[in-house]
Every structure is written in structure tokens, then in C-alpha cells.
Amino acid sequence: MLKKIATGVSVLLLATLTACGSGGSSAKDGDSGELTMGFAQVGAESGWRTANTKSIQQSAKTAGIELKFSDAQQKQENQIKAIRSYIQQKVDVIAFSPVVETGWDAVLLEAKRARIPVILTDRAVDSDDDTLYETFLGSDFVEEGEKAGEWLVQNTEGPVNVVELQGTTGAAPAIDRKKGFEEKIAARPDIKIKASQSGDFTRSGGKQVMEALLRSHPDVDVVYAHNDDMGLGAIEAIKAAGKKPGKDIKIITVDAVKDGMQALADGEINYIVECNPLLGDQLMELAKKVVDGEKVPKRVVTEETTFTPEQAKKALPDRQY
């Protein structure tokens, strides 16, 4: 539980930055009663990543923070010199989506000692030291796999062959959304898992995955993708290989974006798990709370849904991302 915890802390931190770009004075230092957030995003892999990115950087403008952001493409090596970063500059609070679950004790140890807080947001780190971060703000992503094992369970007939895409290898959601999948799918001996492989959470690479699952495994009957992007690439594969997304084979995401949602209304995804990226005006709210020495939760979990492909057509007008 205590690397769950994890993610939520980055996202709290994020609230505290505003704008991105150089940073003024901190609010610490007495020059300005502005709060500086410095928020280390995991990068721009994803439609729902973008969405997150968005809903931070508007929601520390609307709430007076400055916002100093950086992009860490993916790379672990990126989000902790942007942490240093953070530090040597001496903001008010610190909030990062990790990469990876493990490796950050060293990095927010660092913080620790700067007596700057740190939420984690969106994804958690693997420690065995809780006080390394005020709190984590983001999904239950083990929740999240049981709920599409569970639809998978009760909508289908056995014999059934699973093909999976992972997210990016190491990553809190990727780890946790296998996790509960293979825990509600026990209760069918029948459904099997004939291949498991990442596609790093990108469009490109669930369909690079899904042409060369599809070449070893031509009779798998269900994809289970870890976020939309990855089930829209594997849609364009299966396409390519002559078959009929939704029907000759089945499609269950996670994330419940505006491209994933459309193709569920067209009947191209048969389900969709939702994952909220717009964490921002909670990250902000946290994020003052924690500077002021406020006691917060030690883990914020979001409140989502699921949709089926009628619930996508009446959710999709007033969709915000």
C-alpha cells in the first residue's frame, strides 16, 4: 500500500507550481506571498498525458502558483535532475508523476532534507520510507484492472484467448492494472493470457506490438490494453490484418479519453475502465495545505467510472478530454 501512496504525493506537489517557465521569488523567502510548485512530469506519451499536463498547468494559474515544469520524455534520469533542479531553487513544494516505481529514495531524501514537501501524483514509488512524500494523489489502478477482468468475466464464453498490452515496463499503472486484471480473470480457468508485452503506453506502440502478437497468436479473441492509446494502435493492426475491431476481436482500455471514447461509441472498443487525469485543482488544493503544515491524507483517491459502448455516445459531447 505504501507504494501506491507514492503516486498520489507527486500529484499534490504539482499543485503548488503555477506557470511554466523561470521561477520568481518563493514564497519562502518572504519576496512574495506567490507559492512555487516545481512539477516533474513523466512526458507527452499519451492523449491522457496531455490532458493531465493541461488540467495542472490551468488550475496552478487559476489558483495564484507559480508552476515550474519540466518534461522528463519518459526517462527516470530526466525527472530526478529536474528534482535537483527543484531543490537548488528552493520552491515550496515539489509534485512529480514517476516514471518507474523504484529507484527516487535518494532523490526525495534530498527533498526530505530541504524541508521541501513532495506529492506524488498519478503514479506511486516503490519505498519502504512514507515520510519521503506528504501524500499521493491519483486512481486506484489495481481497482482499475479488476474492473475490466470483471466485465471480461461476466461478457464472454470460454475457451478465451487474451492478448495484453502492457504500459511502459516498471510503471505503477502497468503493474497494478496486470495485477487486478489476472485476479478477477482467476475465476475463469478458461480465459488465458496467451501473451503479455509492453507498448510503453504509446499509440505507436500498441500497434507495433499488436501486428506482431496478431502474426504469433492469430487465434486470440480479446486485447486487454493498459490505456486507450495503445488499444487505438492495436485497432489499426487488427484492421491491417483483415479483421473487425469490437467483433472479431474484443477490446478492453483503460484511461476513457476523447479518441478512446469515440472509438467505443463506434463499437471499435468494447469497453473502457476510466482513469480522471484532471488531478489539477486537488494537486493545488493539496499542495497549499501541505506548505501551510496542514495534516492531509496519506493517499487522495480519485472517483471514476466505466463505460460501455451506449454510455460513451451520451458521455462524449461534454467530454473534457
Ligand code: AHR
Second form
Amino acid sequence: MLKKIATGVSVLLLATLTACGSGGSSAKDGDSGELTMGFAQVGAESGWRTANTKSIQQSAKTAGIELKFSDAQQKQENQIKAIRSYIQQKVDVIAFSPVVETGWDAVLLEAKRARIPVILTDRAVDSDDDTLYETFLGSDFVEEGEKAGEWLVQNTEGPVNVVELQGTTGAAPAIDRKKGFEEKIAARPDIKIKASQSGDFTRSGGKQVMEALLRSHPDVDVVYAHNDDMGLGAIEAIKAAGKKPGKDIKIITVDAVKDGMQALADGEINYIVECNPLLGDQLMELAKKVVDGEKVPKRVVTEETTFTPEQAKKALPDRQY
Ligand code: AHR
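Same protein, different form: I have the form predicted on its own, so give me the form predicted together with the ligand.
Then the entire complex follows, led off by the chain already shown.
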């Protein structure tokens, strides 16, 4: 730890930097010859994120990749510091899930100049220069938003008042899930988004925003939450307001983590669009190829499905996360 302090990494970041994987020494200075990956995670904001972190840590171990892992606590500056520290440590490959879309060019250019390949996982960056990263592995968030919108169009009648609980402002899934949803509901002018606010992808954020929205929009028919956690927070707020989630107010969410699936099976959520967090194995495979100089596709899209309450009941016993 003292050695790392000497490298100039900030105290806050050091508190969250954890060496995982099979050993203490890095492939660069050690003797194992194994590949070293620096992974800058967004945070631990949701059940999805916890499952994603677990998947990455387990897959690194299985693949014999030494993982240097940092949790940015949903702050871009922490992720940038982590990436800089990985460049300093001369890791073989850097992977990260960008908390927001913009503002990455400078640090990615530093990695490129240090000849360290970068893999984007889960979330994309908004940059004109796609040579700054090797590949992007993750979901099609626009499609997820479209699936949510399609369900609403097909399963409701008459005027429908929607409130939207957005993810972290500026994050790819928040931007894209909104876009896809709006595109689909455009076919039904009687569906109106009455309010759209960020709950930061957290359960407490979803609850807090929903409490306020229930006061300002007592006529709400549907909640569209950009993830399960915010939907679960909204359920608490709806119950506290004396209404029945899933009946008085319908709820659509994205993710399909266990807690969300349980609420769906219990009839408190009406529909979930899956977002798969188990990216670890694919990430390690891509990392090995990239480090070996093999060609990889610029975009690898995760396969996903959707769930109704009946499907959730069937899937729950085998759900891994
Ligand atoms: O980027 C994926 C999103 O981030 C998940 O849907 C959400 O739960 C997480 O916080």
C-alpha cells in the first residue's frame, strides 16, 4: 500500500483500489508472466453492478488474469485517476465502464500513447476518435428502451400518464433507454411522459424521486424506471402513498436482477427488460486477444430477453444474480 502511495495515487482512490485475482505481483514486474488488467468500475450503485463486479472478478481468476480493481463511487474523476494509476503501473490492458459518456478523450489518449489497449465494457463513451479503444462489450441500451416502450404500447389503452425514473445523468444507459422508449411510444400520442427525473440508478434515489412525483403528479398511471433498483424504490414510495404497485400504478423496469424478478413474480412490477451483467468471461477472452494483437470486433453486443410475471416465476429458481 505504501508503495502505491508513493506513486501519487490519491488517498480516496487508494481506499477503493483492491488487488484481486491470483496473486500480489503484477505480470509486468513479477515472474508469473500472467496478464494484468486494470478495471475501473462505476461503483456499487445497484444489484446489477454488484453482479457485474462479481462476474469480472470471478472470470479474471478463472482466466488466470491478475485484476487490479477500483470502485469509482459513481464519480468520473475517480475513474480517471484509476485509469492514470493503471497507466503508471504499466498494466497490459485497461477495461472500464464509463460512468458518463463524455470527457474521456484526454485520459484515453494517455493510455494510447503508453500503448496500453483499452476495452469499454457495459457503457460506451461519446468520442469522435474510435481508435482510443479496441472494442466495446455491452448491451444495446436503445433496444432495451424500445422493448420497454413496445410493451407499454401493446399493453395499455386510453390516456396513459407516465413518469420516468432516469439513470445517472449523462450515462449511456440513461440517454439510450430514454431515447428508445420515446421512439416507441411516439406511435401512441395518448401516452404522455409527465415527468422525467434522475434517481441515479439507486434504490434510495428511485424512492425519493417517486415520493416527490406522486405529490406533483397524483394522476400517474405508469412508472418507467431505467433499472430495477429505482423501480424497487418507487414501489416503496407507492405503497407509502397508499397505492398498489403493479395495479394502481404499473411499473416497467430494466435489468432483471433477483430482487426485481421477485417483485415481478409478486405482481408489483409488470414487465422487465433484461440487461445482462455477466460480462466477465467475454471480457477476459477479448482482453487476451487484444493483448496478443489479434483482431477483435469493434462492438460486441450482449444477448438479452424480456420477462413477464409468468416468465419471472419460471426463471427465478435458476437466476444467478
Ligand atoms: O450500465 C448498466 C446499468 O448500470 C444498469 O442497468 C444499472 O442497474 C446500473 O447501475
